[in-house]
Structures are given as C-alpha cells and as structure tokens.
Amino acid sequence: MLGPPVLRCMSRATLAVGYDELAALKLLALDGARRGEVKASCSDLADRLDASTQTASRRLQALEEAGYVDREVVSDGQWVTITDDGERVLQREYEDYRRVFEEPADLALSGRVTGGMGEGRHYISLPGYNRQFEDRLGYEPFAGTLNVELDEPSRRARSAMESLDGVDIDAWEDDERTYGSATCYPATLETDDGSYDPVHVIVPDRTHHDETKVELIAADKLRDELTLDDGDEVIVRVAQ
C-alpha cells in the first residue's frame, strides 16, 4: 500500500536520461538488446544517431547509470542488454504513441484476488489521505484494499497506466513522519457475475513498486459486494 514514510524526489534515471538517450535505447532495442546481449560500437551508434562518437558514448553511459542497460566493454566494442527498467521505459513510449495513432480503449488487466499484508486498512483511514480521497475521488473509501495478482500479459500491460491521467494524492506529514504521495486511476472491477464501478487503482509514487499486483480502493468492501474469495478471477478495466 502507501507504506512507510516516503519523500518524493527525482530519481537518478529522471536526472540522467532525456529524449536523446531514449533514441539510443530504441536503436539498441531494434538491434535485439531487449531479448539478450547485442554487440554495439559507439561509432555505429553515432552514425545512426547523426552524432559524434563521444556523444554516442555519453548516451550509452547515461543509460547505464540510469539502470536502463547493462554493458560489458570489450576490446572491440561492448555487449549491451536492456534491463527490465529500460524495457518499462520503452513500453511507456510505445503506449504514448499508441494513444496518438489508435482510438482510446480501456486498459483491461486480468488476474486473481489475493490476500494482502493488512497495511491498507491502516493507511487508507489516515486523515491526511482520507480527506483527499473524499475531495478528489468523490467518496470515502472502505478501510482496506483489494489485491489482485496479475497474469503475465497484464503484468506487461500494467505500465500503460503510467501514460494515463490519474488523480494525484499528495504527500503529507504529521508531527512524527512524512507519508508518501500516490496516484489513483479510475476503473471498473468485473467478475463473471457482475461488476462494481467506480473503483480506483492506487499506485504509490515510489521509484519502484510491485509490478505483479494492483491494489484497489472503493467506497464499499469489494469482497462483500461481489462475493469474492482468494483465487477468484477478475478484470480491472482502467479508464483511458
């Protein structure tokens, strides 16, 4: 869930990587670096980027420092692999272009209901969050979240949410600690027997979060409203 105190700051990747570096990352992916190691030379990359060899080298270094590629430099070049973080960046770029060229469609994430750690009940009910939920989502959430373990295709598709317009929940603090910010994405929860609308997918604004699950909040206890048990299959249809 929203978890322990988190101070939001710019990540190392945000500081190091811009559009020029993403262009280099795209070329590496086209060469096959998303699937495994590829041999790369700065001179070849420079020609394709219409840049100097030194500039190409700096862009590769920036991608490595940001955690988007792994590199092994050898005498006649370097072996490069795109990391999971690098793949997520490319997926977000893809989703942006898909929204440009395709008609908007809901993002459907499939998975199974699973138990959580029980932290949601505590954090959802904290006054600094609760006031914002009421003001910005239009309801007071049930004190708890519904956890959905995503299937493999939905885990890959999940990154598309980051290109959508969500509802910002601001960080706040009390006398003892600071609580992190989050983003809520409006959605509908569907089962074989019915649906519930609205729900919101709540995503803490941290550098990393669990890509295998989504957490849902709603005005009512979703397990009771839709008669859900652990292991039941559901679809989370996120509005675009």
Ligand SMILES: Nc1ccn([C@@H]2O[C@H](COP(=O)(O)OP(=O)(O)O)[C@@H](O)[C@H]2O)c(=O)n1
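Rigid core: the largest C-alpha set superposing within 1.5 Å between the two forms. As the structure is a computational prediction, the values presented were derived from the model and not from experiment. Numbering follows the first chain given and starts at 1. First, how it differs from the form predicted in complex with this ligand.
When the rigid core is held fixed, the Cα atom of Thr81 travels 2 angstroms or more between these two forms.
Once the rigid core is overlaid between these two forms, Ala23 counts among the residues whose Cα shifts by 2 Å or more.
The Cα shift for Val201 between these two forms, taken after rigid core superposition, is smaller than 2 angstroms.
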Given for the second form:
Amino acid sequence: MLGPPVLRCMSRATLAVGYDELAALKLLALDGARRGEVKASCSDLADRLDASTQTASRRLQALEEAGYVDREVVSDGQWVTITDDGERVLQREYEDYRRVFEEPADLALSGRVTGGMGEGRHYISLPGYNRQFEDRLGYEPFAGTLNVELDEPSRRARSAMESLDGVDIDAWEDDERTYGSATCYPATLETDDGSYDPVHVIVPDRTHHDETKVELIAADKLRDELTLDDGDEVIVRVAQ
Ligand SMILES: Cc1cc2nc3c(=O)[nH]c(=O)nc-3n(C[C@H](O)[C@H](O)[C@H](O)COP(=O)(O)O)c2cc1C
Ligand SMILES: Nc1ccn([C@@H]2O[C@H](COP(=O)(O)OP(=O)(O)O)[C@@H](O)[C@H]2O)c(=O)n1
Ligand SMILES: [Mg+2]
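With the form predicted alone done, generate the form predicted in complex with this ligand in the same format.
Full assembly next; the chain just shown is listed first.
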C-alpha cells in the first residue's frame, strides 16, 4: 500500500506540501474536485481549515506547485481539479486509514503457471544470491523461478504487495559484472489439490518481466511438489 514513511515525508518536504496542504486537498476532494472542476473560494476554504484567507490561498498555491491540483483563477474565485498525482497522494492516506481500521485481509494473487526464458535457474544458483537466500530466507532454493501469469485484478493487487516489508536481497558483484538487488515476500502457494509453504515471491530490481508476472522461489521444485503444468491455476497467498 505505502512506501517507506521516511521517503514519503521527504518527498512532501521537498515539494513544500505537508499535512496542512493535504487537509486542503481532502476538502477539495470532498467537494468533488476528484471527478472534475469545482469552484473553490479561499474564504470558504479558510473557514473550513480554521485558517486565514491568505493561508488558504497559500495552501492552494502549494498544491498547484506540487502538481496535485490544476487551477484556473477567475474574478470571483477559482476552478480547481485534482490531478492524477493529487489523487495518488489521497489514495495513500486512504490506504493508511484502511490499515488502521480494517482487519488485515489476505493478499491473494491468482494466475496461471507459465514457462519463461530459462534464466531464473541461472540467477538463483549464483553464489552471491545463494548465500543470502540461506541466511535470510532460511533455505537453499531450488534452482529456478516458478513463473505465474497474473489475472487482471491480481495485477493491481501486486502493487499492494510491493509496499509490504519484504526480505531484502542485496546487490553484489564479481570480477565480471554487478548483479541487481531483489525483494522477497513470504507466501503460500495454493492449488485446488494442495498447498506449499513457504514460497517467496521474488521481485528482482532488474528483470525482463513486467508487472503481469510474478516469480516464485522455494526449497523444492514446485512443479513436482504440486504436480503443476503450464496453464494450471494457482493462488499465491502473500503474508501481511
Ligand atoms: C535473484 C535474481 C536476480 C536477478 N538479477 C538480475 C540482474 O542482475 N540482471 C538482469 O538482467 N536480470 C536479473 N534477473 C532477472 C532475470 O534476468 C529474468 O528477468 C528473470 O528472472 C527470468 O526468469 P525466467 O527465466 O523465469 O523467465 C534476476 C532474477 C533473479 C531471480
Ligand atoms: N521452486 C521452483 C522453481 C522453478 N520451478 C520450475 O523450474 C524450471 C526452471 O526455472 P526457470 O526460472 O529457470 O525457468 P522458466 O521459469 O524460465 O521456465 C521451470 O520449469 C520452473 O517453472 C519449479 O518448479 N519450482
Ligand atoms: Mg522462472
């Protein structure tokens, strides 16, 4: 759901947008500025923010400079629309509150087993990664990644996974080249007939795959353990 809090604070500070501006953005959204232009008056906004008209005006200006709203100033006020970036900021706040008030729901990614480029085997076996897998995941993975092509809704849920705290695998280098970092998210792999636990969704920093696929690692060959063939439906239940 969310990036690391420190990073988010830093980016707000750089843009001179803090919680005060966010409060103004929220009021604009409540007035409908997420769906289209709304007429905003600084004095009305000032009342609702319990601030002076000048302060309300400054907050709108800061929101515009940060790219969170588009504004057109007219003689009796201004027309304001929340931009896609503004919406993303509000969405992050919303996700925060969901985490506060809602029971943690399972993050289930569903899709079908698929073959890949045969490169997973090479990377997983490299000693620079292998040592870290043993230390940080507690097992030596089978040499390869089980690739899963996600269905449409799960492609969106995948980004929620990437905001969880995963296990970091560090970048390293040998005499010839550098190898990228990766993040591993603990999960259970389920089929109609059984399940395997633990697996890890591995998200390499450098990859040829896009967000429509995930790669899984585990101590055993999952195709054998769960008798999986290309096209079989699976659910990857990510721990939260
Ligand atoms: C642990 C790990 C590290 C990786 N590091 C790199 C890398 O440094 N550079 C790179 O081009 N791809 C890297 N890859 C990604 C592979 O090139 C490729 O995108 C993917 O793992 C291939 O999977 P497939 O053979 O299952 O299709 C890495 C993959 C894994 C699993
Ligand atoms: N834990 C694992 C890892 C890979 N595999 C499979 O092992 C083979 C080698 O993995 P790979 O990543 O090199 O190959 P592709 O995913 O590119 O086909 C593939 O058939 C994977 O689906 C598995 O069954 N269980
Ligand atoms: Mg693979």
